[in-house]
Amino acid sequence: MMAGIVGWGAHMPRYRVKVEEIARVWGASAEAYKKGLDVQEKSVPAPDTDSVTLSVTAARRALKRAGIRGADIGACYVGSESHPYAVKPSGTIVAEALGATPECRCADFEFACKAGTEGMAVALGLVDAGMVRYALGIGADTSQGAPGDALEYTASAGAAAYIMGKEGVVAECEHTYSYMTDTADFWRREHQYYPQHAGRFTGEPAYFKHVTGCATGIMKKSGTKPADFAFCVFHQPNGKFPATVAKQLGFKPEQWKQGLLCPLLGNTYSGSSPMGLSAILDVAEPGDRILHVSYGSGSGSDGFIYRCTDRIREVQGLAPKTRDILEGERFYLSYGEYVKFRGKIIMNERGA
């Protein structure tokens, strides 16, 4: 059988902060940000939540849908740009929590926002090559934006986990493709607390060039066109970019809206497009074909074409659905509470 997804799961914090609250503190126009970015609020991790805790919850949900034990996982890869340790893998903690150790390949991935899909691609490749029976790829982040910066309105938290295998496949991976150049639009140097970005430069030469290039390339490789897909999902640095690129490529709203989570979630960075894919798998039907394209600053995009199998209906209800978590009970923070949660007030040795 063709290798593909056998189980998936997603998780996001229920704490949120609204665009209006951030704009109020900085004397900015909330409507300008809401209209310009198409974002209404963003998720905020609790003080005891990091990329690892989000990953573990998402992975446990993926295990439920896959119907396997943690010990069956032969490889675990966590992609993130907010690993809790500078030197110590997140993947070992996740694998230990799932019961996948000690016989498990493991590494952390970094490539800005496409670290998660890179982990998914490697997991898929190991399974396809017969090196492991099941492999886990996770995209997770608890991203940060400097106070008052445009990123602060979108930088959020969430995780999506995918177990790849050849048995019990719910979505076969028909094609993969990658498109990459050295285009720096977003970066953070060692010892810098917040990332920097090149403003509007992040649009045309970075995001749109790579996402469009990857989507066009994988459709050419597979001999497909937009009408051949039931759904598509693209990286979501905000709500406006993925909608724009979908329209440019010729996709209709009914194809991309199910996977668009950013207006209520914000940008989960490495978890962005994987989380959108999870929302699509929650409702997809057998035979549906899905186009998935990520994006990571620096810059590059990974593309996947999945076709859902008959088994997908059997597993959709075995774990919480992404949109139910997204639109369910939420707890809204004041800006002061948000700043406290995210540790944005850094004290010196004098306590000032």
The other form holds:
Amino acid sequence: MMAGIVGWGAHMPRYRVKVEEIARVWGASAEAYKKGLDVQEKSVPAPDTDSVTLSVTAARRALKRAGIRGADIGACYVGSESHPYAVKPSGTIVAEALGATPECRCADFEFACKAGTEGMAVALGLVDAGMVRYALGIGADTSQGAPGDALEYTASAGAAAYIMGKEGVVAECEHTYSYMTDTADFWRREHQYYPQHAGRFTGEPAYFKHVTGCATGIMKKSGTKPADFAFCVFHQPNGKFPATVAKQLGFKPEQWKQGLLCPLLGNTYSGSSPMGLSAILDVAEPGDRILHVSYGSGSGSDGFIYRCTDRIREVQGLAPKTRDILEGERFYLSYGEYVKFRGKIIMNERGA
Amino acid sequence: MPSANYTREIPQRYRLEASRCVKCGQVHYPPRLICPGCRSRQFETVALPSGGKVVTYTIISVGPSDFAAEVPYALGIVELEGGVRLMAQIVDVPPEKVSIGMPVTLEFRKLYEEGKAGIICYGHKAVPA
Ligand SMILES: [Zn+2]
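The form predicted in complex with its partner chain, contrasted with the form predicted alone above:
Every chain and every other molecule in the complex is listed next, the one we just looked at coming first.
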């Protein structure tokens, strides 16, 4: 058997801010944003929550489903554009919390929103090559948009973790594919607090070109067509783009709706399509085939085709399900509380 | 330089590792060098379960400077399955809704930062189960 997913887990903060609340402060039209972006609210990390803490909880859930110990993990890769340290790996903290240290390969990944799926691909590769028995790939972010910018309505927080292995596989990875060019659609220079983006430029030549290129490429390589898939999930910078690209590729709403979390979650960047995939695995049946395509600005897309095994039913209930967390208890913040949580208020240093 | 204590305490802070006395079976958290029950010095490492319930709590309205942005917050004693008790912040619930006997789970969170340029210190907080 090819390597595949042996356990998955997701996590997100319980705090939310609604589009109306952000629009109210900036004098913008909430209706226009809700309609244009297909997003209602987004998750907000509390001051005690960062990409590392989200990763640890998601990974612990993945361990439960996999039924293995932290010490069995031979590689730990966290993909994020919001690693808590500028210099010092997130992966060492995560691996230590899971008990995967010291016999563990580790480095952090960065590629805007595609860092998580690259970690998943490398994890699969190491397992397939026989270098490690189990490898962990995580996509996690607590992203920031500049105040008042369109990105502020979507930039949110969440994580999904995947343990790859060859024993106890719940979703075999049948094919992988990657499609990547140098495209400056979104960036942040050193010492700049908020990212810059090329506005409308980010649609056609960036998101759609790469997601479509990757999806058609992996279907061609594997000899599959949209009708062969029970589910598909694409990167979700807003609720509109993934729905549009799914329709353009010939997928039906019943294939893409389960994995589309953005309208209630926002864009969790590196966590985005991996979290959507987790919501699909929560309900998938043995034999179901899933197409997963990420997107990261800069720009590139990773594609995966998974096929669920009989074992998937046994592990779905072993950890909280993504849509249950998403639609569970939520605390709504005012804009003032939200900017306090996100550290956007200039404060005096301690003791001043 | 970050406190050597923090690095030394990583197993108990990150993984909730406790010490179980080989002689009398008592579990100690944080781990001990000498068992207060039987004076034995022989221990084995065990990981504590993450589930438990609130034994008692207080609400902090004026916190230390590291926690000034978090007030008001609940700080409580949590009894884990198996009986070990530890102190933890109780979060993800409005403080006025915390109650004795409330089921909680320990979740990995950021505890504090050693200043803006220092290390970030992680550990566990209790959240509603
Ligand atoms: Zn003893």
